[in-house]
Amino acid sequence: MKKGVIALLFVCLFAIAGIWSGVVYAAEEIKVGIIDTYSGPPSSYALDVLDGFKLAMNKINAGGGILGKRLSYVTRDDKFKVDLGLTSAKELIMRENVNLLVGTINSAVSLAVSDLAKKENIPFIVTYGKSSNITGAKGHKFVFSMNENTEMIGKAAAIGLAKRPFVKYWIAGDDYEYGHAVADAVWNHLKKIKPDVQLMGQSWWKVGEPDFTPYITSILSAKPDAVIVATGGAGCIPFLKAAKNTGFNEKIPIYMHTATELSTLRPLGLDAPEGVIGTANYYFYYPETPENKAFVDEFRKAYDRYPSFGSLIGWCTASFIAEAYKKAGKVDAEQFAAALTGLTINSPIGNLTVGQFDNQLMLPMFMGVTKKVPGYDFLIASDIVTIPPNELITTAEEIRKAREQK
């Protein structure tokens, strides 16, 4: 009887070890919901979102962690679909019990997974979703953007289309949140600094489309100055490799955003087309500093590639969540939400803030031209010029006026 007892009392020491062990491990690790689209032409900017996060994740680690806990992750393909970005969100928060959220390139899958994380009281940082709704109309205290929104975009291509000679324009791009909001800051904003400027006309077409081609041969028709191309993250290098292939870029002068941004024109190599106008927050090459060197260097030695804009908001997603929890002091989601807002970081490009009003990270833009290189197999920017983030940002005021009238 002894023995028996003996023996019941070690099983029940062993699975309260057990139970304790996971506790204790549990405690030790602050895990991160990565959602994002892994699969088709968005995959070539959230992997580099990837990349970039586990590199600063890795060093973060190495250096003692956060608060003493290990930082982790894992990851959901949305592919694209809001519905599966959506589900995803639900299972990382309800079975993989994640601290925060992190991801999205599809504006309409962040605005979805903004939406439950308010409801659900946790953190959640858009990596890639370019809606200005996300932080400005459907803002909240729970959801903060790590890139450029489309009202930042339609300034800074403003600022720079409005120095060019172009009078009448031509709209053309993804019929979704996204394509329809760039397009709308763009033209707003173009009219407002250069009021003679004429919309000569729209093409709007389904993500995904195969063929470009019949809506170019109309635009090519009307010819207009020049076109503003609003494609998002499953159009862009589609878009540009019809445009080669029509020789649309020859014939019309061509903007869209992130045309001369890496992970755009990387997996096009040399058959992107030149002359191409393009905004974005980040080349490898530029700014020239030892600090934008060094990340670069840091990069390159662990994927064996040069990194991207993607690269540096993955970069910047893992630092500013690692010194949001140390201003916090604990693994609490209001108070890192709390601590995050306002918070400033050291960047490759400098020091990086996130806004008091928006939860928005105050970013530069780059405006450049597509061109060719000797010693790069694909197209860079050229005649770069740069928009600071104080002629970019939302005003609290807009902000207010704009969650107002939701």
The other form holds:
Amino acid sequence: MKKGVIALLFVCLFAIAGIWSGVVYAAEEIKVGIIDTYSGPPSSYALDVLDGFKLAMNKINAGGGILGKRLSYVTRDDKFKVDLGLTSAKELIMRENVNLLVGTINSAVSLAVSDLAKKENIPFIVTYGKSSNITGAKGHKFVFSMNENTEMIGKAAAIGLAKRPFVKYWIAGDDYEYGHAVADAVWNHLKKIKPDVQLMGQSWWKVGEPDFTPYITSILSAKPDAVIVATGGAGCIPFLKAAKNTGFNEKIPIYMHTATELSTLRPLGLDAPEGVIGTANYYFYYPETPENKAFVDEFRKAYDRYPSFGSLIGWCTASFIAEAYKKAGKVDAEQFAAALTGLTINSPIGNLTVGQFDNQLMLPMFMGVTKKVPGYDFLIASDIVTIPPNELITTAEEIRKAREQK
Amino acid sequence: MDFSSTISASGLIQQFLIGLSRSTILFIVSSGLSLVLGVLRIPNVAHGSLYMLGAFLCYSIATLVGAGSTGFWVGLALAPFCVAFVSLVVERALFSRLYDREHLMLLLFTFALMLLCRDAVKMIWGSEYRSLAPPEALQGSLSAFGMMFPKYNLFLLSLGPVVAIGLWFLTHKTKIGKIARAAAVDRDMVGAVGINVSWVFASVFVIGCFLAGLGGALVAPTQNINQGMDHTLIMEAFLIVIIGGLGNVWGALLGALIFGLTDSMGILVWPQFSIVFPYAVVVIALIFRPKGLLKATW
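I have the form predicted alone already, so could you send the form predicted together with the partner chain?
Everything in the complex follows now, all chains and molecules, and the chain you saw is the first one.
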């Protein structure tokens, strides 16, 4: 009997100690809730982001953490669905007590979570959602974007394409928000810079279209000077494949935003078409600076593959979080958000700054042309032209207008 | 309204042939679906997943054998048989135990099979995109009379009649085919004359799945091989089977031709709204022939 009581006492003691240490432990860490698509085709991008995040996080923690606290994360799979993303975000805030939210590759999910973040006063850093509404018309002080948006893509493409002699264009793309947003942005900016361009026609296919050959042959018979292809994610690969099989790239110049990105070119191996014009925010082989080389080496050592743009996004997200908390001096949502606005860090591709007016990370854009280069078992970008961030940013005036119109 | 103003005769022929090659794939896959539907009376929802499995297996075998043309040919030859083997195991171990249950149970089973296949593919191959090159002899395109045809599409085009004749031979000239056709009409009677209906069902199911695997292996070099490829196809395959007449293999051929050709022609004529064309034709076909264009076996 007595033994039983003592045992019970011990159990209680351990339980209390456990809870107490748990509380202490929780206070000793900064917890990031990451919502992203970890199932289905978009997951390869989400995993690149996560690995980049982990790489920077481990380095931060090895160096003593942030304000003496460890950086940690929990992930939730939104399965590319708005309702699931939103419930995960709520759950992360209420049950996991995360200090801030990070995610996601789906623009619609990003917008929904951003809305919640505004209501709950919790910072939200968008990793891969590319809608310009996130930091534009629907932006607020708690939402930040770590990747390029459709407006920036449009401006960069227009600047690059205007230098080429094309006049008659054809637009083709995915029949959903990203496709139309990219196509509109490219076309509107191109017409501003070069008013004599003509639009010969458009083709729109459903998302997940498996075979592009009939679309390509129909564009070939229209004979435009160049084609603007507005397809993202999974569509890029079969499109480039069909372009190679039909010899499309040899007959008509193609511009496609992500055509030169590693995520697109790596799966195609040496079967990707050459001469396709593409824009990207990151190449592991350009710029050839010691910082970039160090990042590539570290990433390869940790994950045995080359880092993609997604990896850079993840790395930047963790690094910005650390710097913003250090600048704020304490773990507080309001002060963190205020500190992150306008913050500059030194990244593998040089200094990067979060925009003052819209909280949009000001990334440079690189325009290149796909090419086979010895030493790589996939194509890489060549003839790279850098378009600096100050030519791509949305002005304070434009932001104000967009937010008023809403 | 933005009709393409310059549609030349050569453009038309080129588009027609591309459409035909697309129809070939649709025919191969939907004929398998139709065969299973006709004999087993089950809409096999997992048909698309087996098609996906065929594509992934073709990719894996091709990369395992080695780069270059032989890898692809070995993959193309083996992948459909691997899919058929998987389906045989599934049929004998699980599916055959459900034949005397009600219909809904069988439908639920194929649905479960679809989910299992999807997760199995994710576990085995991961979520990265895969890509397979066509064999060297079939890369690039042939140009003639100002037209241009990708060689691989011409190869697909030539396979269509081979599969159609093979299916005709199988269903009309072989014993198993004749029994299967009889079982489609009256399965109790076939059982009553002393034929093991269970094995007939198994063989038809396996042949149907073989065709799904073949379709998957054949499209592997034309698109990216990923987890989403099953549900895009299964939708189209069901539509084709429905407009062709449930369970009628020739209906599947007709349906595939209509679907593939209206799709590619729509893209040429009105590219901005081309998505609508094949579905509009399905609606029109069903208004006039609600039971499908050819006689349904149901």
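Fair warning: this is a prediction, and the values are worked out from it, not measured in the lab. If you superpose the two forms and keep the largest set of C-alpha atoms that fall within 1.5 Å, you have the rigid core. Positions refer to the first chain, counted from 1.
Open item on the list: On a rigid core superposition, would Lys119 pass a 2 Å threshold for CA movement between the two forms?
Closed with: After core superposition, the C-alpha of Lys119 moves less than 2 Å between the two forms.
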